[in-house]
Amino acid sequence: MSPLSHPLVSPPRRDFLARAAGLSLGVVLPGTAWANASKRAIRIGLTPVFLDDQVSFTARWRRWLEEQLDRPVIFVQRGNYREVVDLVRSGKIDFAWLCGFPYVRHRREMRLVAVPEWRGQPRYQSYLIADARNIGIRSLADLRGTVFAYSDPDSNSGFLYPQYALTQSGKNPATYFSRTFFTWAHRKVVEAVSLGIASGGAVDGYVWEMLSEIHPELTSVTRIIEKSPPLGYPPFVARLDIPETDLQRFRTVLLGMADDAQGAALLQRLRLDGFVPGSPDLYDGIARMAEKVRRS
């Protein structure tokens, strides 16, 4: 019997497990108007996001980018950061929206294009969350011996920060929890905790805050027990050998997004202020955490 069809797996848990399993599938979201265009398409890598109408949103974003770039655009979606990073490093895609952790690990093999601004700054935080119904869990120390959900092994907020927090307090992340698992999306971490599949988890603070607006039924049964220091927001990067004209054009389009009516509407859907050029040193804090975890 499949684990997903087992009678002891409740419908909400069954739904969560089925959707989480489906995230490993690669998806190419091509353009339509440009299907037979003679100009070379710009290929942009994405990982799963949390918008309910993800396909609708990416279709609108693609059409806007095509108008701004005067080029066909293809979104290439994969289920985890590592697959997208491999596509960038091998030159199979031109740009990607990545997490800061894989960027600092491979920044010699890619170029920084632009960084989103959220709530007035190009930074965000990792949130460690717990099941709010368990009143005994108020800190990371209270999660010892419980089940803990990570988002992705290459995620800064969903993996690196909790590993760092534990090692800094002299704990071994490999043995601290009774069991850990990856959900492969930040929203799925919140769902896992809200459904009681995990007692705690690590999630992108931006995702948690956005979910609190559009799906308060998920976040209301979780409790934030710790926040990381502000860290560089997940950046847009380009393959190392991208033509300079392509990079500068794409950067200009992203930086001007907030000044365009349709672009601003798309940013509003993402709850972002806009994009700024950013700088590699914005990610030095993540690099320091990664080094300390590596040496522990």
Given for the second form:
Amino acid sequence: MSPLSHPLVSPPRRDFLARAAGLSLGVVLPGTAWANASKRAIRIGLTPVFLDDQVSFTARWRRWLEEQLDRPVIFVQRGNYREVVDLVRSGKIDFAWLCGFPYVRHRREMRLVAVPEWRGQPRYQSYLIADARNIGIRSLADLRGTVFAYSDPDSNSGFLYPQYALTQSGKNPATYFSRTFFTWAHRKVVEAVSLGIASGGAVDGYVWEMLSEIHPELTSVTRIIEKSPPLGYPPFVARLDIPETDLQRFRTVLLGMADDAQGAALLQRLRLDGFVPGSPDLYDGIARMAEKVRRS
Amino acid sequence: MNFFSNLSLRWKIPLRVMAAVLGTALAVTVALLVKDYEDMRLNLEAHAKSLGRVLANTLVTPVLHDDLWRAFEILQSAREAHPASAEMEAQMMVVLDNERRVFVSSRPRDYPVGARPEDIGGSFGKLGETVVWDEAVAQQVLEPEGSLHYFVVSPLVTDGELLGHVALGYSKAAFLPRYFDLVARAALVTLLVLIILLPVSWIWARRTGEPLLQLATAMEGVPANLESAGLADLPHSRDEIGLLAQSFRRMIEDLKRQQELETQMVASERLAAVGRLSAGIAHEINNPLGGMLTAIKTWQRHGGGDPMAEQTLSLLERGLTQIRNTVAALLVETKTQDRPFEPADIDDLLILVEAQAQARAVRVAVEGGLALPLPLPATLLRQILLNLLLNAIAAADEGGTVKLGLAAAEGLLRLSVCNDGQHIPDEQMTTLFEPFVTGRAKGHGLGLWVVYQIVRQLNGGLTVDSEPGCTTFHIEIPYAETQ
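Condition change, the form predicted on its own to the form predicted in complex with the partner chain:
Entire complex below, previous chain first.
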């Protein structure tokens, strides 16, 4: 196979080819594609804090970001939060949309970029849901000895909050349920509960609300039995050693997203109002819960 | 049974053939269906086993990592593998951990996480009792008694450790519609084959039975009605029926010949008896008759001239002469001295019968002839031929033909007289040559008697063939050849 017929995706190779093409033609061709190709790509990690399985949406979002940043953008998606968190901590990706829980745990290893606003606030809730067909389950207390679905061990809404709630009421989260499991995505927690695999589950309230709009058949067979107090919305973070210009550029793009026509359309798709700069103390509530659970 | 054994072969053979055809078709269909059933079961089982193996391999990691959701997703993806055919679709897929609790299942509401088979009951509960929970048993195909499902149970083994089992449950009922579909199709094909085969075999069977039936019908005519029995249309083949028909025909021929012989013998014996009787009577009559006539002659020569007596004696003489003539006709005797029969005699005969022939517009044709005089008494032969020719002309149709055939060779004179008139009925044949028997209003019935007597006296033979349109008298008379 000749090098030219190989699908070329890695930036250094594209760089080289762009330069080679420019040399052979003797001119530097204008245009964003060529210009983007000559710059280092921005790598952004995504986690299931939103419905990250909407491939067509992420593709459009990526193109929009490329235009705005004037840089190639690569979305990095992984099977669980931890991998993405580790990629940020080790500087392998530039930015990531993370849950508040890993952010507070590794606050010193990453920088806050922006926080989405949902329903007018940079906050959301964790929902504890139960199988709607099981009418006996009215509260977390009724779920004792049942099968419970968590979304991800690094999720605030899908793991930390129910752990905290149990700890607060003096229960041992490790033995309270007969069996627990992780689905590694909020949406799948809803599926697991709606199918009856688990009697209850913990889910991101934002994801549940969005699902109830686009897949009401899933949420209609679940019932919310408890909502957490408002907690800091999953933020966009950057690696610690991110160049200041890059950070500012990306933050500006996110903060201006609601003012851009295409950006607003994308936000509408996510049911988000926009982005605010946010501050680390937004996540103090989560940090307190994490501390409480760790100590118990 | 009695009814069937009495049934005609016309029905029995076709019915038996039908039964054989139906039986064969049924047996073949059933055999094919049984095979299809087995094939389908084996196919399904193979499919289920391979799915079980694949699932067992794939599920090892999720079960080992206690990743319930991943295991569920694997089951879900396996479930949608064959949505087209219902019986290939596992009704239930249950992963059991090494404590035999449900790890996860494709139907979580029916087979909840953490439940034991005995808690669930039903088919699955019975399965729990039949499975051998051992990693040494590779795969088990189980059909718990009274269960609507059968199961393929595969162990989850990694590095020699038993992690659990995957049980795939297949509905027996889901399998049936497709099988019934197959049965319906097979039945249709069988029906089509039968629609073609049955009429053909019915016709063949009828054909096989037909000669037997004809033989039986022909046999019924034996011995009373040999003629029609001999006309039966029996096969000329070389098989057993052909041989039977051949024997039958031979038997009919033999019987006919025997009957003819018997009839002839009876006739000739009677003729002989009549002959002897009439000869005896004739002699007895002739002796006194001769004396009486001589006496009358003597009286007339030397008579007394009494007119009354003259008249009376003359009356007596005429009457006695008539008796003598009649007796003489009865008593045909070969004259020892006679001239040979010459070709010219035939011409004379034709002239003699000419008047009669013309009166009825009958043509007399001669076939063959004589080249030389024959050492046979001419008077007698002339009488034979004259009688036969006159009879033939009288019997021939108006404007018909009478044929006279002559041939002499190797000491045998063959004569034949043939007319195209009405044939002689069978019942008249037996008494044809007897004296005073006549088929006509005119005639005294002595003509053929005389012919017969003469032929017998000349050591000849006489036969009659009478068929509609052709009645022929054949006469054969031996003569001594001069050389």
